[in-house]
Every structure is written in structure tokens, then in C-alpha cells.
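Single chain ahead, written as C-alpha cells, the form predicted on its own.
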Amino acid sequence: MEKRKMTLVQRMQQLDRRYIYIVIAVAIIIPLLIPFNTKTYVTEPTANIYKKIDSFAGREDKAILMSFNHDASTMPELFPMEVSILRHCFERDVKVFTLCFMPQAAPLVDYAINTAKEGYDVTSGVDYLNFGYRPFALQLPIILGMGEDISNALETDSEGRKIENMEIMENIRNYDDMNLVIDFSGSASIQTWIIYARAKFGANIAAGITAVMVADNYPYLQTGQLVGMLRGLKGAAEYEKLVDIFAAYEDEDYPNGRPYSQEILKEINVPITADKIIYEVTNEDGSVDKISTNAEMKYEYKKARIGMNAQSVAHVMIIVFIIVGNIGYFLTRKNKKLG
């Protein structure tokens, strides 16, 4: 009896999956080897969290802290995060401190500080502070204490300096002066300091979370409970663009300045001359600034975009292989019923 040919339908059905994930594979590989610009739109929840801390800039009196409450699994939505911010501060000269409650985010404070303060003149105890691994036992007393007093709460750094009679430390006594807590958490940590910090003392909180966990955090989002929040590798890509787009800033004022990244001159759309881009910014008086930076130097802050876009292509090919499976599915069983 003569076999019959199997019809493309039923060899789709038949693949490998193997196949499958080895696309797949490819698909992320690529863009993560051969990164490509795409546009990243910014979110009000990601913009707020930059126009809070934007606000601090060069003040004395204004402070934010940074809570590490995750481990080394949520560091690819999470790291990025931390960074961007941590190079917003310093390229605007905001006074930032960092904390964490488990001793697994020890190291990444460290490796977080060190990866964001490469090209600024920032100094440990004058532009930024680490006040390092506290005990999970010590969260709830800590953090009611720095409500009242953060001298008192702490003492000692990650170093083992006393704090209380450091640089800056002057002007920072408690939350009215640190005012914004960014808890970055894979968990519901940033409740404890809703409930206490917010709730009590009226602090500004803010959430950088994994994506598993944003549906939960919404709520407080929407109640106000949150000043912002930045929602897995999306809002970490959101925020490297925000400081792409104001940190290129430079002039007498802003000596830190740096050039835009390509997906930002494309987007802007302005002319090129003498390797140089000219762009005008209106202020709120009405007064126009002018941007002047090389454009052809090398962007290097766009860690969170390049992974989207790998994600990106990733759910593509998902979504593709979905309707495949389904539209060779019903065929065959279409096939088999008029057979």
C-alpha cells in the first residue's frame, strides 16, 4: 500500500519543538547581539518618578533614598533601574542614599554604585551614601526611625563611618528632607513602607518592580499611595530615555552633559553640522535654551532598550508561532472531517 505524502499542514503540526525553542533562541541572541533603535514611549508612572527626583537637582535641603529589597534573579528588569537613576542623580547633582534588608543586595548596591558613578566626580559621604546591609529584623524599626531622625536610625555607613557629622548629612535629618523612597523589589516589600513611611509620615513613595508584579501595585498607583513607579524592563527602558533626552543637556550650568543616542536624534529630527546638533528647548518663563553636542560619539546607557528589544522580538515569535499552531489545528481537524 502506497504511503501518502504527509501535507505541510501536518508536518507543521509534527515539528520538533526543539525547532521551536531554537528560533526562539535566535530571536533574542540577535538583537541582543546587534542592537537596533525602536521607539520607547514614556509612561506618566516612569515620568513622574524622573520629574520628582528632577526636582531636587542642586539642592542642598533634598535627598532621595533608594531601597535594594531583591536578589541577583530580578537583577535583568531590575538593575537597570537602579543604575538610570543612580546616573540621574549624579549628572544632576541630587543627594542619593541606598539601603537594603537582605544581605543577597549587598553586592549588587555596590556593583550598581560603582557601574553608575563611572565618568562622574562623585565622592562616598559627600554626593552619595551607602548605609549598606540592615538586618530584615531592624526594617520596621528603621524605617519608623528614619521618620524622626536618620542619624539615629542608622549611625553608621557600609564603611562603618558614622553619618551623623558627614557632608551630606547637612540639610538631611528625615523623610521631609528625603523626600522619595524607591523601593526596587520582585516581592511586596514596598507595602512596609506605604504602610509605615507614607501613612505615618507622609513620605513619597515610588515602586520599581518586576512585571509578575505590577498588577498587585496598581491600586496604590492609583490611589496616590505611589508617587510613580517603574514596571519591569519597560519602565527601566522608559527611564534610560528620559535621562538620554535631558541628561544630554550641557552647557555653563550642566557640565556633565553627554550626547544623544541615536534613537533620540531620530527622533528629534534636527539637522547635523559639523558633526555637532544644534536642538532648542522652551523653558517655563518662556526663555529658549540651546543644546550643543557631538553626534557621533558612542551611546553607551541603553542596557534596558537593547534588552527590549530582544523581548520584543521574543513575544513576536511567540505570538506568531500561536497562530501557526492554531491555524494548523484546525485545518488538520477540518482535514480529518471530510476525510
Given for the second form:
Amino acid sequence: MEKRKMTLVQRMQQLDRRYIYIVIAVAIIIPLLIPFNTKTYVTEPTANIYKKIDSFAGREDKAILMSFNHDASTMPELFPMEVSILRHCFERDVKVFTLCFMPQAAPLVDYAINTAKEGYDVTSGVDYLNFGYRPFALQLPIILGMGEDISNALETDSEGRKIENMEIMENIRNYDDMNLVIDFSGSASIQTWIIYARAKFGANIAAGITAVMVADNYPYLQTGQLVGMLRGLKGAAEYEKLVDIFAAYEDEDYPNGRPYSQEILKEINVPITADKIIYEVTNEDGSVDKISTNAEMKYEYKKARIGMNAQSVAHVMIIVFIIVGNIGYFLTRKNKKLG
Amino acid sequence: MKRQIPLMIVMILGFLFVIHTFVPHKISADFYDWWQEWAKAISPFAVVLGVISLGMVHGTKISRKAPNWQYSLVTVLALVFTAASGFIWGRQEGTPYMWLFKNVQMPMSATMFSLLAFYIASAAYKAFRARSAEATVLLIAAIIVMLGQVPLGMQISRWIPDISTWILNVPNMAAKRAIMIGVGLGMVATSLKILLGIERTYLGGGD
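Having displayed the form predicted on its own, please output the structure of the form predicted together with its partner chain.
First the chain shown before, then all remaining chains and molecules of the complex.
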């Protein structure tokens, strides 16, 4: 039987899905293999988390808690956020605790800490502490218990050491001191922290979530129940840039990073194709000054920004596919009307 | 009795927790501390039950050579080997457990999740047609939000991220709030039905 030849309009409407898969695969793989520089625009929900953490810099009586509520499937989006925040804490001397209620997340916590601490002189039990994995059934008693006494609610760290007398626990008793909880997840787990730690104890809560969960969590952001939100890979890329520009910055005036400034943020861009951190400062006349530093720009520090290149191209390709499909649809409709 | 006893436990403890939430008395606080200790003691049994259940389900499949029993064998072997590697060598960097996590679980999970990008692209191409006014609005909103999520959107026009944020902040939020309030009221009603013993499906079937 002779196959009927498809017209161009029909082809536009009925493109084989395998072609779509190939185009998307190429659109994602090439930008990942060959990174290019794009500007990352920092949004307010990301900046708010950065500013909150930075306000604890060098303080013995303040700490943050990072709750890892995801498995390896959502790592591409969430892992760069976790590494960036840990790096921020290590750069700015902020006490940081980690915890997880999913067994699959336990190795992730170790992996994130080991990745971030490379190159920093930080010690477990002094600068950071991993509380480790706790069964999900204990989530509620632990979240509520930490509102009274962290040492009592958790008792030991991931290595089975008593946490009560550890150096990092000095001046840290409950959510009044460990005053920011950031939950990383691809689910609605942030709600548990909002309902119990926020409502009952007034803890500041922030979310690091996958892009598909962003719309679900906007109401909490608007009400102020979330102090900030890292929204998918975009949020991770924004945080990476903030750490590069402020926390990792060093000069005579600011030997351990400089404070956040909206003005500086507007002027500076950090190219990701360089091996060292370079600040590109845009002057009022449009000219660009390059300030080179000796600080290493590791792959782990720019992973989200490289990923954003792939995401940008993939989004454009999806939009192109939608437009092509619709052109085909309208032309078919027009042809049908004409007879 | 098999139904009455669990029903009584749920009712009594449920009301005790309601009272604890609203009555800040010492007895209430002591009850809460007592519950915390119990919760810690009970939770490990859930893991034991899970492992027994998994073993029974897959053990039966393997012994009866049920269709696709080979997958069950892989599941049981993976469970035993992963658990054993964690117990014997620990979970630190450089151990077989961490190697398994980095080289088996991580790439497998990431692969499964990354398939989403391909399905979304294919579904967007096939389903996003401007067939009606509502579909056209959805289509335009989707394109703006997608562009607003990447730096390219800002480079095209600074309005794109602003409109994208407005879409998420206003129409999206209105719909989300309506759903959340509905769900919240439903949860309160269901909780009350459970506490009062009207809703009993959680007890399962049989006498």
C-alpha cells in the first residue's frame, strides 16, 4: 500500500516525539559540555535568604539548620543550593547544622558537606554539625522538641557523639538561637516546618525547592511565613552568584567577605568560564572593568549557573516546539475552512 | 475487640493532643514529653516491619518463580548488600556504601527524574494548542513563566520576569489559596470524624 505523503503543515502538527527528544537532549547536553557566560539576575526571595544567613556572620549565639528532605533524583536542582549555602556559612563563619528525615538523604548530607568544606578550615562539632538521619516517624517530636532544647531532642550527632557539650552548641539551645531553618525538598515537606516550628516557636523558615513546587509555595512567601525561597536551579544559580560576589570577596577592608549591597549586585557580574573568580564591573558609561582574583572558581561553585545555560536553551526549544505546533494547528484549521 | 481497642486508642490520644495544644499545664507538658519518648521507641519497629514485609512479598515471588521473579531477586540482593555494606564498613566517604550511593543510586534516580524534561517537551508540543480563549491564556502564561525563569527572559525585556512574577503572585496564588483553604477545611472535618469514631476506614477491613 502506498503511503500518503504528509504535507509540511501536517508534519508541523504531528512531529514524531523521538525528534523532540533528540532536540531536547542536544539542547541540554551541549550547554553543559560547553559553558557560556550569561547574566544571572538575583531575585528578592533568594537575596532575603542570603541576607538572613549573612546577618549571623561571626556570631556565636546564632546558627542555621539545613534540613535535607529529598533523594538523589532532585539533586541537580537542590544540591547546588546546599553546597552554596554551606559555602556561604564556611566563608562567613556562620554555625550550620544539618539534619534529614529520609534515609536516602543521609549520604547526600555527607556528600554536600564534603564538597563544600574542601578548601576551608572547618571542623565538625565546632563550625558545623551533622545531626544525621532520624526516622520520619520522629519528625514531629524532633521539630517540636528542638523548640525547647535541641540537645534533648536529638541527643547525638550522625557519628553517635553526644551533642550537648560540643563547642558548636555553646549559646545554641533552641529556635531562638538556631533561628533559620532551610528545608530542601521536591515535596511539600516545608509545610511541616511552617506549621510546627514557625507557628509554635516563631522560627524563621526558608525553602529550597524544585521548580515544579514553586507555585505551591508562593502563598507562604507572600504571607511572610517563609523568609525566602530558592526556586529551582534558578534560585541555586542566584545564590552561587551572591556567594561569589559577597561572601567570597576579599580585600583589605573586607578580609572575610563583604556585606550584601543591592548597588554592588547591580554593577557586578561573575563569568563562569574562568578558572578564577573575576568580577566584571559595569561602569556608568557602559564600559566594563575586570577585577581578577586568586580565588578558585571550582566546578561545584558554578554548577547551577552552567545548568541554567542548559535550562535556558531547553526552555527556548520547548517554546519553539509550542509555536511550531500552533502554526501547524492554525494552518490546518485555515485549510479546512477553505475547503 | 480488634476494632474497638484501636478506635479507643485513637480517640483518647487524639483528644489528649487537642487538649495539650490548648492547655499549657504541667500535666499537659509531661504527657507530651512522655509521648516523645514513646515515639522514639516505636519508630524503629516501622523499619523492621518494612523489611519483613519486603522480604515476604519478594521471597514468595522468588520461591514460586512468579512472572518477573528476577526483579524481586535483584531487590532482595540490593537490600541485603546495601544494608550489609553500611553495617560493616560504615557510611563515610570512601566506603562501599558511599560508592553505591554515588555510582548506583544517584545516577539512577537522576536519570528517572531527568526524563521529565523530555516528557514535558513532548506534552507541551502535543497539548498546548490555542483551541479556545482559555487555552490561549494558558499558553501565553506558560510561555511568559518559562521565559521568566531563565536569564534570556530578562534580556528580551525586563517586563517578562515582572509579568512572570505577577502571574505567580496573583492568579496562581488566588487559585492555590482556594485549594489550600478547601483542603484545610476538609482535613479538620476528617480529623473530627476520626476522633469521634465516625470515620473508621483507616482501621482496614475484617473483624
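Numbering follows the first chain given and starts at 1. Keep in mind that this is a model prediction, so the values were computed, not measured.
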Handout entry: Hinge candidate matching the rigid-part switch between these two forms, set K51, I194, I24, N37
Key = N37
